[in-house]
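We begin with a single chain expressed as C-alpha cells, specifically the form predicted on its own.
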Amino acid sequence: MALQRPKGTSDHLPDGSPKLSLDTQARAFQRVTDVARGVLERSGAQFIATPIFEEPELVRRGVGETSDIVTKEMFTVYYFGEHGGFILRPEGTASVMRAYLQNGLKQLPSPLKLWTQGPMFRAENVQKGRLRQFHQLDYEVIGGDDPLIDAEAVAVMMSVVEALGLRQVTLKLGSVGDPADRERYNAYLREQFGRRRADLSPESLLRLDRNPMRILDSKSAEDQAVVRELAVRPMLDFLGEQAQAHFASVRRYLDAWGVSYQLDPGLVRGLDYYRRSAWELHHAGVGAKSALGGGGRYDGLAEQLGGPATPGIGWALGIERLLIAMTAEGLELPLSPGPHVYLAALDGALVGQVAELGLQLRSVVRAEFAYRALKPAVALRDAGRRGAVYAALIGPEEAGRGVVALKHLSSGVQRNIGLDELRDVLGGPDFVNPDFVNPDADDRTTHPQPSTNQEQA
C-alpha cells in the first residue's frame, strides 16, 4: 500500500488535480493570503514570521496550564541531544509576543501592528474544519490599550472576510473583564459547579479549583449539560466599572461604523491570556464547530512571558475554515491564468534556442516552452491544454528568416512575427492585442503554416 499523509493534515494541490476542492486547492490558499495581506498592510500591519516550534514554557505560560492545548493537544518534537524537546506552535500570538520582547520591537512606533500566517499544530479529534495541522492568519497590535484599537481590530477582521466575498457570517462580541473581575466570576463558578462535582468530566474537575471559567468552554457534552441546568450567570454580569466603560466604548465605535454584531454575554475565549474585549466569527457552513476565528485583548501576556507590562490585542482566522465557508456560499476563484505564450521548436536542433527565447520573454509575460521538438499539431494541442493565449512555433524556415509563427489560439489568426518584434507584441498594454487579431487589418488575415520539416513529437 502506498504511503498516505498523516491523519488530520491536507495536501494543497495544483489546478487540474482529480481530487481538487476549494479547501485543498493550493491557489485558493494563496488567494486567501494575498487578499488578507492587502487588507492588513493597508491597515498599517507589517509582516512578521516566527519559528513553527518553540520552547514548551512559552506555550505553557502563554496559553495556560489548564487549557486543552497544554493538557492534551500539544505536539512535542525531539532531536538527538540533551534538549528536552520543543513544541510545535499551537497558535501564533504567544510567539509574536515573544518575538516582540526578545527583539526589542518596543523601539518601533507604538502601537505596533503585525500580521503573520502559517501552519499551527494541535492533536485534535479530526472532523470537518478541525485538523491537526491547520493554517492561520494572525493580526496583532502591541503597545496600546485604547478601546479604539479594539474596535479597529474587529473592523479589520471583518474587512478581510468581506474582501474574500463572505457574507453569511455572524460576529459575536463579549468581554472577559479584568483580572479582578475574573476572580469574582471564578469564585461564583466554583460555588455553582462545586454542587455538581459528580456530573463534571474529569478534565473539568481538574479545572474547578484552578480556572473554572474553562469549564464553560468545555467540549464535553456532560459539562455543557451542567452549565445549562445551573443557568450559570454570564461573565458580563461581573464586569467592573473600568471593563464596562471599555466595552461600552468599543461597542459605540462599532455601532457608529455600521459593523454588525451579536452581543454574547457568555462568550469565553479558549486561551487564558484574554482580557476585556473578546469576539468570535461564525459561519454555519463550517459545521457544528462553526467558528472561522476569533480574537481579543491580552494585556497580561507579556508579563506572563517574563517581559514588562505591555498591552496587546489580536485575532486569528483559520484558512481551511475560510475556504469551507467560501465553498458553502458557492464562491469560486477565477481560473489560474495559463501561459501568455507557449513556445515550441519544430526541429531538435532548435530546442535550446527556443528555450532561451522563452527565458528572455519571461521579463514581460508568462512564457512556457516545450522540452523537445514537436509537430505543429501537437504543439498547438499542448498550448491549448495549458490555457495559453498564443502559441509560438519555430522551425528551420522560421529560424532562417528570424521570425516565429505566432498563433492567437482563441481566434485562430496566425502571423509571422520578427524576433525583434515579439517582445513588444506579447508585452503590449492589452492581454490580447486587438490589432493582431483584427481580420480586417492589412495582410493579417493570412495564415502561414509553420515549416513542416520537424522531428516526430
The other form holds:
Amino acid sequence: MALQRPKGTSDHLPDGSPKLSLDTQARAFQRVTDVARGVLERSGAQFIATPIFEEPELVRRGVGETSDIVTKEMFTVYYFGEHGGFILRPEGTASVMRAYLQNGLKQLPSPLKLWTQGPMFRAENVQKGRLRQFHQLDYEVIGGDDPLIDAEAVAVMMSVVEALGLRQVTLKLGSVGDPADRERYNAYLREQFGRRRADLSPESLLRLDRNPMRILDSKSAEDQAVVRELAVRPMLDFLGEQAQAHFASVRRYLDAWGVSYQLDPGLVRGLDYYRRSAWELHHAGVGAKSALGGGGRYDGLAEQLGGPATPGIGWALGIERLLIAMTAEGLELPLSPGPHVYLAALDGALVGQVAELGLQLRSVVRAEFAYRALKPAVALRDAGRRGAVYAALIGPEEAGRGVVALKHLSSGVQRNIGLDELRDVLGGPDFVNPDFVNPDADDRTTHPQPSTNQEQA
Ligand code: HAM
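Given the form predicted on its own above, what does the protein look like in the form predicted together with histidyl-adenosine monophosphate?
Now the complete complex, all chains and molecules, led by this one.
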C-alpha cells in the first residue's frame, strides 16, 4: 500500500476530490479564514504569525505543568546537535504573548488586538473532530483588563460564528477567579478529594497535590464518578470581591447587547493560564465533550513567561470543528469557480501561441490552456469538465484572421472575438446572460445580453 498520512492529521483537498467532505475541503478552510479575517479586521485586530515550534519552556510555563497538554500531548522535534529539542505548538496564546514581549509590542497602542491562524499539535486520542494536527483561529487582546474588553472578546467570537452561518451554538460562561480565589478553591478541593483518595486515578492523585482543579475535567471514568458523588461546589462560589465585580460587569454588557450564554459556575478550562472570565462554545454537531471554541482572560501569563505584568484575553476556534458544525447545520459553500476561459489550439503549430495568450489573459481573468492541440469537440468537453465559463478555440483559420472562436458554454452562444478585444470581453461582463437559454445557440450574430453573473471572487 502507498504511504499514508500520520493518524490524526488531515489532507485539505481540492474541489471535486473523491474523498471530499467539508472539513477536508481546502477551499472551505480558506473561506472560513476569510470570513473570520473580515470580522476580526473590522474589530481592529491585526494579523500576527509565530513559529510552529517553540522552546518547551514556553508551553510548560504558559499552558501549565499539570495540564494534559504538557503531561501527555506534546510533540517534540529534534535536530542534530546539543539542543534538547523543541515542541510543536499545542496552542497559540503563549506564543503570541511571547512575541508581544520579545518584540516590544507594548509600544503599540494598547490594548493591542491581534489575530492568528494556523496548525496546532496535540498528541491526543484521535476521534472525529479530535486531531493531532488541527487548525485554530485565534484572537488575542493584550494590555487591558477592563471587563468591556472581555465582553467585546466574547461578542467578536460570536460574530465570527454568526458570520459563518452557524446557529446551533451554546456559549458557556464562567469565571475562574483570581489566584487567591483559586488557592481557596484548591484548598477546598484538596480537602474534598482527599477523602476519596482511594477512588481517584493515579494521575489525579498527583493532581491532588499540584493542581486539584484538574481533577474536575479529568477524562478518567473513576475520577468523574468521584466528582459526581462528592457534588463539589463550583469555582464561582469562591470568587473574591474583585473577580465577582469584574464578572458581574462582563455579564451586564453581554446581557445589554443580547449575547446569549449559559452561566457555567463550574467551568474549568484545560489550560492553566486563565483568570477571571473563561468560556467555551459548544455545538450539537461536534458533540458535548468537544468545544467549538474556548477562551478567557490570562492576566498572569506575561509574568509566567518572565515579562512584566501585562493583562490579556482571547479565544480560539477550531477550524475543523467549525466545518463539522457547518456540515451538521447543512451549510454548504459554493464550489470553486472553474477557469473563466479555457483556451485550446486546434493545430499543433499554434499551441505555444495559445499558451502565451492564456498567460497574458491571467492579468484579467482565471485562464487555463490545453497543453496539446485538441479537436473542437474534445476542447469543449475538457472546458466543461473544468467548469469553465468560456472555451476559446483557435485553429489556423482563426489565427489567420486574428480572432478566437469564443463559446459561452452554458448558453452555447459562440462569437468570433478579435484578439485585440479579447481581454476587454473576458474582463468585462459576460457577453451573454448565462441564465438566458438561446433558442439558436449557433447563431454567431447573437447580441450581448445584460449580465447577471460575473465570475465569483
Ligand atoms: P483550547 O480550548 O485548548 O483553547 O482550544 C481551542 C479550540 O481549539 C477548541 O475549542 C477546539 O475547537 C480546537 N481544538 C483543540 N484541540 C483540538 C484537537 N485535538 N482537535 C481539533 N480541534 C481542537 C486554546 O487553545 C486557547 N489558546 C484559547 C485561547 C486564546 N485562550 C485565550 N486566548
